[in-house]
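Given as structure tokens, the chain that follows is alone and in the form predicted on its own.
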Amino acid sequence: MLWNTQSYTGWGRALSAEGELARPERAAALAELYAHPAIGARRSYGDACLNSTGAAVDMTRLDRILSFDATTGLVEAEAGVPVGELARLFAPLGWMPTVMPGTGFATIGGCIAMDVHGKNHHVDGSFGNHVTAIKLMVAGKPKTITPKRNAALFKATVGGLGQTGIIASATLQMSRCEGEGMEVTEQRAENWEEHIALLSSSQAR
């Protein structure tokens, strides 16, 4: 595995880090890299991806769709797949990631590590609520964890900022959608109280 010393930033670009980065192209390479923290597309608002004191594994080249069930909407994807790519590929087939963050550039691994939310959080919860399985590198070997199997490790991994190990891939439960389009209805509120009342009474996801 080749390591390159690079300077990199988070999305805010307020701070930067300089350190060695590895960019594996095959999941098998993770067996040698499991002891290092993983980073994705670096689209977090904060600086969680910065590791100035050591090396890191850039997961963005591990970006393959491993399986998709058109009947159930279950998709398994490598950690480096951008969540927007799932929408691009599967919305025409009637499926969307249930939770979409504010940017489609965030990777699947990053969405799990940060347990991102979307505009439908009040109804559908956060990203981790729709992850059915994670393939996690533990001591150099892939270990499948689910909400019921190795449940404590699963809970620690979702929203765990990558501290439990490198996420190699994950299986997500997507939701049905009617197509690629979106219908928007605008409604003007006359004042703050009416605005809050409209939000409270809304049944929209």
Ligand SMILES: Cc1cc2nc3c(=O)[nH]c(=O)nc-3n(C[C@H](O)[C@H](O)[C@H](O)COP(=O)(O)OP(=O)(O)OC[C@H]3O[C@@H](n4cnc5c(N)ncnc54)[C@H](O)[C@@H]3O)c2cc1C
Second form
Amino acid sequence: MLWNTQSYTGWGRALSAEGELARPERAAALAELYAHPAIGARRSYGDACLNSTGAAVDMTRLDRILSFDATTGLVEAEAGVPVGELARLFAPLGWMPTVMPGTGFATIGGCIAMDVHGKNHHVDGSFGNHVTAIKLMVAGKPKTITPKRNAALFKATVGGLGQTGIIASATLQMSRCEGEGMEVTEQRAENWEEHIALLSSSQAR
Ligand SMILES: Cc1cc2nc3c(=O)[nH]c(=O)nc-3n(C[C@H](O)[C@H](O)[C@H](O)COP(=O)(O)OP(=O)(O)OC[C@H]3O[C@@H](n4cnc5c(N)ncnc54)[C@H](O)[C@@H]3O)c2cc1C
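Now show me the form predicted in complex with this ligand; what you just gave was the form predicted on its own.
Let us now look at the entire complex, which starts with that chain.
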């Protein structure tokens, strides 16, 4: 594996790290890289994606869709796939990721490791609620973990900041959507209290 010494930052650009980065193109390469932390698209605001004392594995080239079921909306994707790419590919087919953060550049691995929230948190919960399986690199081998199989490890991996190992790929339950367009309903509030009350009572997804 080729390692490059690089200076890199997270989204906030206030902090930076200098260290060796590997950028594998094939999932098979993770067998020798598993002991290093993984980073995604570096869209974290703070220093979560910076390993200032060592090497890291940049997952952004592992960006393949591995399977998709048009009937159930289940998609299996490598961890480096940007979440917005899922929307771009599948919304025209009537499916989109159930939870999407405010940036489409965040990778599937990053969305799981930070258990990101979307604007529908009050009805659909966070990203991890819609992950049905994760392939996690454990001792150099991919191990499939689900909310029921290896449940404790699954729970620790969702929102676990990558500390349980490299997420190689994951299966997500997408939600039905009408298509690529978005229908917007506008509601005006007279004051702050009314604004908060409208947000609190919203069931909009
Ligand atoms: C404009 C903007 C809007 C945003 N809006 C929201 C929002 O609405 N809701 C929200 O929750 N967040 C939001 N975020 C934050 C962002 O979605 C998260 O920080 C997300 O985790 C970034 O994903 P990433 O691929 O860039 O991960 P990185 O920033 O590269 O890494 C984040 C963490 O994930 C770990 N990680 C990444 N990939 C893997 C992997 N394959 N295996 C194991 N661990 C891994 C890293 O070690 C690190 O701890 C926003 C960010 C921006 C820039």
